[in-house]
Partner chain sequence: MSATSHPATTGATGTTPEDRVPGQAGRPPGTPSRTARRRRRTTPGRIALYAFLTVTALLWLFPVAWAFYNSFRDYAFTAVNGYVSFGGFTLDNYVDAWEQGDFTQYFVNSLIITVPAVLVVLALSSMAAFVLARFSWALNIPFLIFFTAANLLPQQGLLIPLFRWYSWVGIYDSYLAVILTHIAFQMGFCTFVLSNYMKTLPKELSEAAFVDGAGVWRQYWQIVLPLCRPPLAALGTLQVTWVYNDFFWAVAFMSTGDKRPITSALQNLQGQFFTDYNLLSAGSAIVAIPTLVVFFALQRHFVSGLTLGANKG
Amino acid sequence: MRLLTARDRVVLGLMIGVPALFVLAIVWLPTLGTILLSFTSWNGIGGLDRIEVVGLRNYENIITNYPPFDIAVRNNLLWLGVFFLVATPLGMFMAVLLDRELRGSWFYRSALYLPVVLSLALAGFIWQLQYSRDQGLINAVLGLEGAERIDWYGDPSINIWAVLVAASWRHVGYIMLLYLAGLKAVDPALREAAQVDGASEARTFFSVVFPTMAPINIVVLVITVIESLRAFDLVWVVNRGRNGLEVLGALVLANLTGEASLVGFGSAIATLLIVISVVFIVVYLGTILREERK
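Requested chain, on its own and in the form predicted together with the partner chain:
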């Protein structure tokens, strides 16, 4: 470091400086901008001089005077709940099963993570073939006719569940993959020692393997939370996040692109999303960096 020539210092500065400027200009400053805009009212038209500072009024309105917000919060929590209680544990469970030397495990593994490769938008279309009221497979298999037919994507009382099935379909594969890598990193000697001692497979897993995987468990949980907060593409493809499919991410866009573009109001929702995310980003980075120092 001390031996660096002036030229080398300039080169180093540029190598870190240019990428950092990129991220600063396109990610961090806009994020800050969103937070600032959330305290203002602006219809997005006209110059910046037409921005009016309104303090916390947008936040007040969101909470007291904006019914879709409650539904969105409930849906995001539902999303988190399903991922946390069903999809993530299932992904972990599949990883544990596939971590053993099984015949044809490549097939099982590939089948589970195939959906991860497809875009969420495409997943929305593919599942439409199951859910469609008139032409969908589910109604046909259930033998529902005429008015009995269920509009899985359209009925606001159930469509969130239909979407969650499709979202979980992708999430399970993703978690399985992450967890499989975590399991591979576990020292096999630990397992063998436990088995020599006569521990059952379940016992070996819970008492020996699982505790050594604390870091990956945290990573997986944080990813689960962040993915739930980011929920957007799937509901946007189905019905632009309306009529039962409200989620925070879609409300932001709906408020900006709607007829009355409510920049301040949309920014306030986005800010809430940022604040919740940051809490988990801190947990995530804390875990990663602690591992780093080891």
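Rigid core (definition): largest C-alpha set, two forms, superposition within 1.5 Å. All values reported here derive from a predicted model rather than from experimental measurement. Residue numbers count along the first chain shown, from 1. First, how it differs from the form predicted on its own.
Please could you give me the other form, the form predicted on its own, since above is the form predicted together with the partner chain?
A single chain, with no partners or molecules, comes next.
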């Protein structure tokens, strides 16, 4: 620091201070405000003097007297399970196939990644065309007529699975791109050595290539968890997260912007979501730090 001129110190202070202020204003202050509001009862109307401190009452009501919360937790866990067991392995499998530089691989790569760059409104419109009870493509392909037609979005026993298919459609392309970048970075000499030792393609991938992509695997794991916790957009487009499509993100917005405008109650749900997210973040950072120490 002694070697820096006054001008250098000002520039260095601006480079560190300005981003820090943005993070403080956009991330930490709203987060702290949400946590504080979770201990209050407020409908968002009037001044701050109308805020009533209620302690842990909001949390007690969420756990004991709010049935949508249990459904939302179950749906978020289901979301995580489908992404982790189906969509992510499928994206990795597609990346392995496309890494072989098959004829027309650029087309398949673009087709798989296309859902990721589509706007939410367009993605929702595309799947509405597939799932529509009266004019949808799926019912037409299945040959269902009249009362036999399935209301994919309206039936609460199956609509979460219909939305998960649409969500996985986007997730597969994202994971495929990440793993494809990771496969390109793997040293070809490792594969050649495994083949010389007589290892099969599957054995080479799982014993040599996959462990080499450990940083990519951690990133994919974190993204999968985050995408599952922040599940919101598709269910909100379909029916505002009701009738079987409850997720934690939709419950937060429904309580904050609903007719009752339960700001304190919605903030309590958001705080629980923050706590769950922090657990995964701590696990992620702990893993990264252990990898760096090796």
